[in-house]
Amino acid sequence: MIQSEKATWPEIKTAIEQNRVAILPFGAHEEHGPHCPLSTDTVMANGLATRLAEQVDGILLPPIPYGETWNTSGFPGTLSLSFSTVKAILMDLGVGLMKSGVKALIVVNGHFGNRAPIELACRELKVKYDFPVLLIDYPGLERLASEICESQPAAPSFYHADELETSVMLALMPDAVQMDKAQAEYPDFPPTFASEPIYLHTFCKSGVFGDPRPATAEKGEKLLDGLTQESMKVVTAFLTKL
C-alpha cells in the first residue's frame, strides 16, 4: 500500500505503471450523539479503506472528511454539503485519476447520504469516460450486527451513534471517544420518516439512534475485520474484470 498524501510524484506515477488501482474514503462531518466525534463517518471510512488498500496494495487516497449531512444540520457542528457538490468531488477526482493513468477507482463510503450522488458519480464516470468505479458500502454490516452488537438498533438497517459506531471508533480512534457522556435514546420515527425528507433532530434529542454503552473497541475490531472479509468479496470480483 502507498499512502498518496505521504509520497512523492514520482512514487505515484511508479505506483500507476505497477497498475495499482486507486481507493478513496468518502466520509462526512456530522454529530454523531455527545460521545462521538463530528468526523466519525469519515474515520469508519478512513479505516477500512485502509485495510482494503492494505489487501490490494492499492494507492490509499486522502479521506474526503465532507458529506450531503443536510438531515443532521439541526444539531451544532454539523457541515453539509449539497448533493451537486458530492457527486462533483467524485466526477473531478474520478477524471484526474483516470487522466493520471490510474485504471480503476473504489470508493468507500462511510455516510448513507453520500449514497446516491456518489452512485450517480459513478456511473457517469463509466459512461462519460468508460473509468470503472467500484463503490463499497459496508457490505454484510447488517448481518455482522447481529453477529457482534448486543444491543438492538433504532430501525432496521440503521446504525448512527449506537453500539455499532461507537465500537469502530473505539477500535480505531479511542481518545476521540466519551465514554462516560454515551447515552441510549431509542426514537419514534415518524410514519414519513422514509417518504419524505425530514431533520434527525425534530424527533431524536441526543442524536444516538439505539445504545452505545454496550459498545467495546474488540467489538469494533471483529466489526472492522468483517467489513473487510465482506468488502474483499466485492474487491476481487470487480478486479478481476479489469
The other form holds:
There are 6 protein chains.
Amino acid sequence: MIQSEKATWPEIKTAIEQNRVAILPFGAHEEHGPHCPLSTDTVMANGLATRLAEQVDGILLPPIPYGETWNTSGFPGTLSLSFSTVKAILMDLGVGLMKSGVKALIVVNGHFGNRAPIELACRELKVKYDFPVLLIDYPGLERLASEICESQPAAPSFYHADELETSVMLALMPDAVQMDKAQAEYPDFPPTFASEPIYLHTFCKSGVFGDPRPATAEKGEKLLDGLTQESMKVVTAFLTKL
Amino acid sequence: MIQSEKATWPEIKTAIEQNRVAILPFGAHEEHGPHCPLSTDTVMANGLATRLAEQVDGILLPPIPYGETWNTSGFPGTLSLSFSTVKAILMDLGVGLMKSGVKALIVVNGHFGNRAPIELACRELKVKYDFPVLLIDYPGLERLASEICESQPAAPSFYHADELETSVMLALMPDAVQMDKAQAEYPDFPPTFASEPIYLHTFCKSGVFGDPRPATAEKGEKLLDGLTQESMKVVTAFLTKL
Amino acid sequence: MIQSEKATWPEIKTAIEQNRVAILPFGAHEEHGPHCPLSTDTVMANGLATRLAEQVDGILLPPIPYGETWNTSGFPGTLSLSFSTVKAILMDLGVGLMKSGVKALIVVNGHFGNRAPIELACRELKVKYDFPVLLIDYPGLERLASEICESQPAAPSFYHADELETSVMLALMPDAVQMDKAQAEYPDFPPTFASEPIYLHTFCKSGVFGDPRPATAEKGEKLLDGLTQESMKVVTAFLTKL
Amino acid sequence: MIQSEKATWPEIKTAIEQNRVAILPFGAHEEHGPHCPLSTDTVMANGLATRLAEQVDGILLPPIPYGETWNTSGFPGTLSLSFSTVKAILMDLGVGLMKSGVKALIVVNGHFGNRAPIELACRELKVKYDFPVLLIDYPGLERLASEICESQPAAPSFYHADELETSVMLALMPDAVQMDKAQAEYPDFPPTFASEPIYLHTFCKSGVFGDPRPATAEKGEKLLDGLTQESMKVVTAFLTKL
Amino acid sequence: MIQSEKATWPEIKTAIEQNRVAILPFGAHEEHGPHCPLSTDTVMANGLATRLAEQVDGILLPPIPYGETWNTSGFPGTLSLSFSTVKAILMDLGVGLMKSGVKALIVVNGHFGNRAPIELACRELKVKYDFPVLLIDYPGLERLASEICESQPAAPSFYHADELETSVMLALMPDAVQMDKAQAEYPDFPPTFASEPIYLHTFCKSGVFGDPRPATAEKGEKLLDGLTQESMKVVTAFLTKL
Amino acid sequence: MIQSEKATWPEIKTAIEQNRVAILPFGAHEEHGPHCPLSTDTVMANGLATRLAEQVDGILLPPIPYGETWNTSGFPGTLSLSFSTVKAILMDLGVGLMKSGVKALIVVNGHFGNRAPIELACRELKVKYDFPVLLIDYPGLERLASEICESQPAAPSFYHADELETSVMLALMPDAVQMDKAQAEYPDFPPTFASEPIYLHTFCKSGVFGDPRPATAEKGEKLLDGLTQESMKVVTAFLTKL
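Target state, the form predicted together with a further copy of the same chain; input state, the form predicted alone:
Full assembly next; the chain just shown is listed first.
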C-alpha cells in the first residue's frame, strides 16, 4: 500500500508501472449528533479505503473531506457540496488518473448523498474515457448491522450517528468521539420522507438517528472487518476483469 | 481555535454564535520533486491556516487536498482539478457557510493554479451573496524568500520544491521529506513560458525548481512566522471592516 | 379529474382556481423484452397517475414518453434522455406550473433511472422556488409483488418485463402485449452489478428479467389497486400539508 | 410504418436493419383558445408525422408533448420548456438513434418556438456526430392556408387557434374541439411585436388569432394532404442523399 | 449622439442622466464574395445604428465585429461565434447597461445568424432583469430591395454580397469594395436548404448570392434611408413605452 | 500585413496558404479617467497588434472592443464581459481559425482582467485542438514605464489612465484624448486590495491611477517601440517552434 499524499512523484511513477490501482475515499463534512465529529463520514470512508488499499496493495489517495449533504444542511457545521461539484471532482480525478496511466479507480463512498453524483461520473468515465471505476458503498451493511449492533436503526438501512457509525468511529478515531454526550433519538419520519426533499433538522433535534450508546470500538472493528470482507468480493471481481 | 473536522455540530453552532470566521486551506496533489510529498501545497496551506486560525480564534476547515495543477500534470502523481471545479468547490462552501450564519471566510491558498478560480468565486460570493471572502496567497513571500533562503529561485517569484518549500515542509511534516533525494535543478525556461500554456515536465526533469539542499526546519519556521505576520496585516484589515 | 391535453386554457384556469394539483407521469422508451412494448414504463406511470388524478381530482398532464435509460441502451429501441435533460424537463414544468398558480405537483415515475434526476429537480424547485413536488415511485412495490406474483424476481426489487410489469400492461394496454413471445430469463448478474456502470445487454439476451409467463390482467389490476392505495397514503400526507 | 411505442425491441432491431428512418413529432402544451385543446400542436405534428411515416415506411416515435412556448405562458395551461431543454431532448434522442444504427431522423415540428432550438440541435448532430436530421416545419403552409381557408390570418404566416389549426384538429381529434366556444379575435399587434419579447396575453384576450368559426374537418384533411405532399418533396430529397 | 468608444466616463454619466438609450450594432466577420470585405455585416449594422443613434440622440456602442456565421464557415475568412457566445455577449452588455442606469438598449443586427441568440438574450433580459431591449433587424428590407434594386435576389429574402449589400457598402465604405471583382452567382439551392443544416460553400463557389454588379452608392444611400425610416417606426413605438 | 476586416475571403485564403499567422487584439470598454476614452485598452492593444502584424506579415483580426472589467464597473461607461464570455469568444475564434487552416494565433491583450480567461482558453485550445496560441500581455512594461515615464505609478505594475496609457493614446488616437481634463490621483489602496474583490470606484474618484499630465505622444511612441521589441522576442520564439 502506498499513501499518495506522503509519496513523491517518482514513487507514484513506480507504483503505476507496477499496475497498482488507485483508491479514493469520498467523505463529507456533516453533523453527526452531539458526540461524533463532522468528519465522521470521511474518517469511516478513509478507514475502509485504507484496509482495501492494504489488501490490494493499492495507491491510497487523500480523501475528499466534503460531500453532498443537502438534507442535513440545516444543522450548523454541515457544509455541502452540490451534486454537480461532487460529480466534477470525480470526473477530474478519474481523467487525471487515466492520463497518468493508472488502470482503474476504486471509490469508497462514506456518505449516501454522494452516491448518485459518483455513479453518474463513473458512467461518464466509462463511456467517454473507457476508464473503469468501482464504487464501494458499504456492501452488506444492513446484514452486518443486524448481526453486530444491539440497537435498532431509526429506519431501515438508515445509519447516522447511531450505534453503527459511533462504533466504527470508536475504532478509528476514539479521541474525536464524546461518548458522554451520546444520546438516543428515534425521530418520527414524516410520511413523505422518501418522496419529497425534507431537511432532517425539521424532525430531528439532535442529529442522531437511533441509539449510539451501546457503541464500542470492538463492534467497530467487527463492522470494519465485515465491510472489508464484503467489499473485497466486489473488488476482486472488478480487478479480475481488468 | 476550533478544528471543524473534530468538532460536533453543537460546538460549531456555538462558534458561529461567537462570530468566529471560517478558514479554509486550499491545497493541491502535485509533484514536488523526488524528495517532497505530493501533499506539499496542502500541508503548507494547512500550516499557515492553522496559525492564522489560532491568531483569530477561527474555525479551521479541513483542507481541500487537490487543486488546479494542469502544468505539472505530465508528472505521474499530480492529479489536477479543473478551473471550474476549484471555483465550484469554493462557491458551494461559501454559500454553505453564509447560510449557516458564519460571517466571513478566509481562504489560504497553497498553490498558484488555484488563484484565478478562487478569485472568481470570491467575486461571485460577494456580488451574488454579499458574503465576504479573503484570499491569503502567501503575502510577502518574495521578500521573505530573499531574506531567509540562501539559494536563488529558478525564476522570479517561482518557488517549487526548492529551499523555501522544502524548509517549510521540514518544519511542518519532516517525516515526509526525503532530504537524501533532494537535488537541485535550474531548468532553462522556454522564452514563451509566461505567454503560452507549457507543461513543466517538458523542460524540467526532476520537478524541482531551484535548490532544496540548503533547506532546514529552522528556515521553515521563520518563513511560516513571516507569512503569518504578513497575512495577519491583511486579515486584521479584513476583519475590522466586517 | 381533468386531462390537460384535452382541456382548453379557460378550463385549466378554472381548475387552478379550484386549487387542484397537477400530476405528471414520467415514463421511458425502453426495451421490455420480446413481448412488451417500448412504452411500457410510460403506460404504467400514466396508469397509476390516472388513478391518483381521479382520487384527488387533479390535473393530469401528458406523460413524458422518454426517460433516463442508459443501462438498456444497448438494446435497439431504447432511446435514453441524459440525466441533465430529465432534470431540466422537470425544472421547466415545475417552474411553469408554479407561475401559473398551481399549488403543487405530483410526479409519478415509471422508470428507475429517472429517480435521481427527478429528486434533484424536486429539491431545486423547493429550495429556489418554494414549490412543493412529491415523487411517487411505486411505493410498496416489493410487498405487492411478493403477495400477488407467483414467479420470483430476477433480483431483489428488480422488476423488468417480468410477471409484475407484464400483468400491469395486460391490465392497461393488452393489445400491445404479445404473450406468445413471452419468455423467462434469469440472467447471472455480474458480481460488480451494483458497483459499476454495466449495460444490461452484456449479460441478458432477451431483455426480460424474470418470468413474464404467469402474468394476467387480473394480477395487473390488483397491483395497480395496491400501488394506488400505497401512493394515496403519501399523497394524502403531502396534500394535507399544503 | 411502425409505431415505436407499441413495438418491442426485436421489432425495432429488424426495422433498423431494414434501414428505416425515424420520425419524431415535436409538439407543445399550449393554449389554443377556448375551443381547442392544449395538445393542439402535438396532435397536429403527430398527425403529419404519421402520414409521413406511412409514406416512407418509417419508425414513428412518440411525440414530445411539451415545447418552447414562452410567449403564451401568460395563459394558464401553457407549460413551456426552455430553449436549452428542447435542444437537449433532441440531442439525446438523435445521439441515441445514431448509436442504435438508425441512419437518419425526421423531426416534424408542431410549434414555432421549437424551431430555433431544434435547428441548433440538428446542426450539432451533423457537425459532431455526422448524423443527418431533417426538420419538417409545415412547408407550404402559407400557400395552403390561402387556398383552403376562407378567413384571413391575424398576421402574415401567423396561424394559431384559427380556421387553419381548428380545421386540422377537427380532422384529427374532433372530440377535443369545442366548436360552440369558437370565437374570432383579430388583436392589434403592438408595433414592436417582431422586435422585442412580448407575451401574447398582453394584447390578446381569447388566445385565438383569427377566426376559427369557418373551420371544418374537410378543410383539415385538405390541409394535411397538402402539407404531406409538400413535406414529401423535401423528405424525398433528404432520403435520396443518404 | 454620443459615440461611447471616444467618450469618457463622465460624459457617459451625463448621457445616462439625460436618459439616452444605448445602441449596439452586432456584426459578423464573414465572407462576402470576392469583392466585399469580411466586415460587411458589421459595417452595415454600424451604418444603420449610427443613423438611428443620431435620430434618437443615443449612446452608440462599439459594434461586435464577429457573429454567428456557421453556414459560411467553409469559406476561409469567415470566423464564427457560437450561438451561446452571441447570447452571452448580449446578456453581459445588457446587464451592464442596466446596472449603469441606462434605461433601454437597441440592438441593430447585421447578420441573420445572430437573430435567434439575440432574441433569446432579449427575452432573458426582460424576464430576469426587466430590462427592455429592442432588436432592429433590417425591417422592411424585402420591400426596399424590390423597390430600389434592379437584380433579383438569389432566393426570397436572401441578400448576401449582392446588389443590395454591395450598394450599402459602396455608400458606407467604398474603399473596401472591389467592384472589378464583382461577379454574379445564382446557385441552385438544395431542396432541403431550409430544412437541414447546410454549409453554403457546398453549393456556391463565389460566396455571392445574386448579382452585385448593378450596385451603386446612390442605391446604398436610398436603402439606408429606407431602413432608417422603417426602423424609426419601431424605435419610436419602443421609446414611447419606456 | 493584411487587415482581415477589409479583406475578402479569397485574399484570406491566399494568406492562409502563405502560412501567415493571425493576430487578435483583445480590448475593453472601460473608464479611463476624465481625459481618456472608454476604448483606451482596445486602441492600445490594436496599436501594438498592428505593429506586430507588420513585423510578422500576419493577418490582423478586428479587435474585441469589450473585455472583463468587473472592478471598474462602478464607473458609468464601463461595460464588462463576464469571465466565461471572454473565454468563449477566444475559444470560438481559435477553433474557427484552426478549421480554416491558420497555423497559429497571437492574442494581444489590452486589459488585465482578460488575462485569466484568455489563458484558460489558450490552454484548452492547446489540449483539445492542438492549436498554438500565444498571449502577448505587454511584456517588459514595468521596465519601459520606469525608463520612459516621469511620474510614479499609483501602485507597482498598475498603469491605468496615467502617464503611460495617456502617452500611448496620444501617439495612437490624439483626438480622443482631452489633456485639459487630465488630472492626477494617487488613491489610497485598501490593505486588502489584492486579497478580496474590490470595486475601484470605492476608493478612487476620478478613475485615474497616477499622473497623466506629463504624457506626450513622443513617450507613447517610445513605449510602443519598446513593447514591440519586447513582444517580438516572444513572438519570434513562438513562430520558430511552429
